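Here's a solo chain for you in structure tokens, the form predicted on its own.
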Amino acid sequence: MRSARMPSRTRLDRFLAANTRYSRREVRLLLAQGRVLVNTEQATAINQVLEPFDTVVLDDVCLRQHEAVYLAMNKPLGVVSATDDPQHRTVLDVLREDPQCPLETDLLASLHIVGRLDKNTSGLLLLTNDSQWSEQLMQPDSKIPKVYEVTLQHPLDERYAPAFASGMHFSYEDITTRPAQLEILSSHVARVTLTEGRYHQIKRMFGRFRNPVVALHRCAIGSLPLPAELEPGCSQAINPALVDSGLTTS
């Protein structure tokens, strides 16, 4: 089954048009008559545009109410990020198999993923059906921190966070990746903090030193950390006042 799609902006006379017994040009007695409400608000301006998640009422009859959805999920290993896939199991399957899941069925069908996390990595996702929202976090412009937990197979020494504080350049792509922030935790263990998402980008610069990466864990992104009380395929609301913030640190 295909995700839901939500509704994108539109005008305000073509909505009502489109979902009453009234035409375009009805429309403007409605609103001279007061009887169209948007988020609680008269309506007075024909050409107004509708947000996805604006709600519509026309004499007392709701004609259109939208959740906007926020959710961090842990995201267990072994799935894949997709909302559809006909041959492994995707986070819309553990959303749905997890009985603490906060939405219902038909709200979990219009979520997408904001920024990927490959298979055999853990940690924390987002998910949401507002598509303006999801398209400003994943702006290149917009620089938000994502934190990762890295397990190496070889030690760690000091060659590597001058490294990735300096960026790599690969040349396949002929890109340059942008300075990264590398903290030595333990002998095989590294917290490693990105602006940037380059396919399998962790991986390729470690692969620098040849040091393969054994687990990959995202903690945190921009002011979102992973909470700690939330097991592997568990997912909760994201606190309204991380939404507005768009997550920035700043």
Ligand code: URA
Contents of the next structure:
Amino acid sequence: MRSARMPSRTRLDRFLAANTRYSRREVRLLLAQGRVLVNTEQATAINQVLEPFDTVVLDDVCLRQHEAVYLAMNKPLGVVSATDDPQHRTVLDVLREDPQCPLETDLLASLHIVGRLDKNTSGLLLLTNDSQWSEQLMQPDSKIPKVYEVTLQHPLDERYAPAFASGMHFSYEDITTRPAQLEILSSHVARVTLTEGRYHQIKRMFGRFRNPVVALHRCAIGSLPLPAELEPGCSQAINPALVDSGLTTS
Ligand code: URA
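We have the form predicted on its own; now please give the form predicted together with this ligand.
First the chain shown before, then all remaining chains and molecules of the complex.
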């Protein structure tokens, strides 16, 4: 049995009483009789707390099974990084329309986005239903490197890399950007690595040079590159540890 909303942590005895015909008193007996399994382990403590992705089985009947889902999408241009939007096509609409999408409707509905991309940015976007994981990745000090390929309207020159490395002051938020790495790949193309995600950050940083961004594509997050075979609009399951392994602590 699955539901679209991922549950928060809850006590096992309350969960059993709410999801079976047994009263709280009878639930104690079920537990004492060893008839309840949590993730294949016999559960006996009434005050055991269920974690969001714990499975609960009573007498061989599965009462609860929430699968943790971690997806990488190649976000196409022109869709918004949202799960629901009254006006625009969202990345979740794209997922729903993908005939190869491996997820059932209820699991799709449980997803949220881990770090947005602008509507006119393409590339690697992560989706999950594991909020503990996404919160950890999104913490300001997680400093996970995010790599972008940027195409500019005007040629690049030697002034850019030091300016990105020193950080730029954004007066609207009154913050200075963290040191960012910029590598010139060709006259109009740069690879930029950020360890944070400020509003329109890359466009604003190139704006300092009056050099508009004409194309922006995210190629990697942490140690996870955008899978080469993933066409725009397609997604695939990923190993979440690959993203975590890009975490830096300094
Ligand atoms: N910086 C931007 O300006 N836009 C993005 O989508 C990501 C980084």
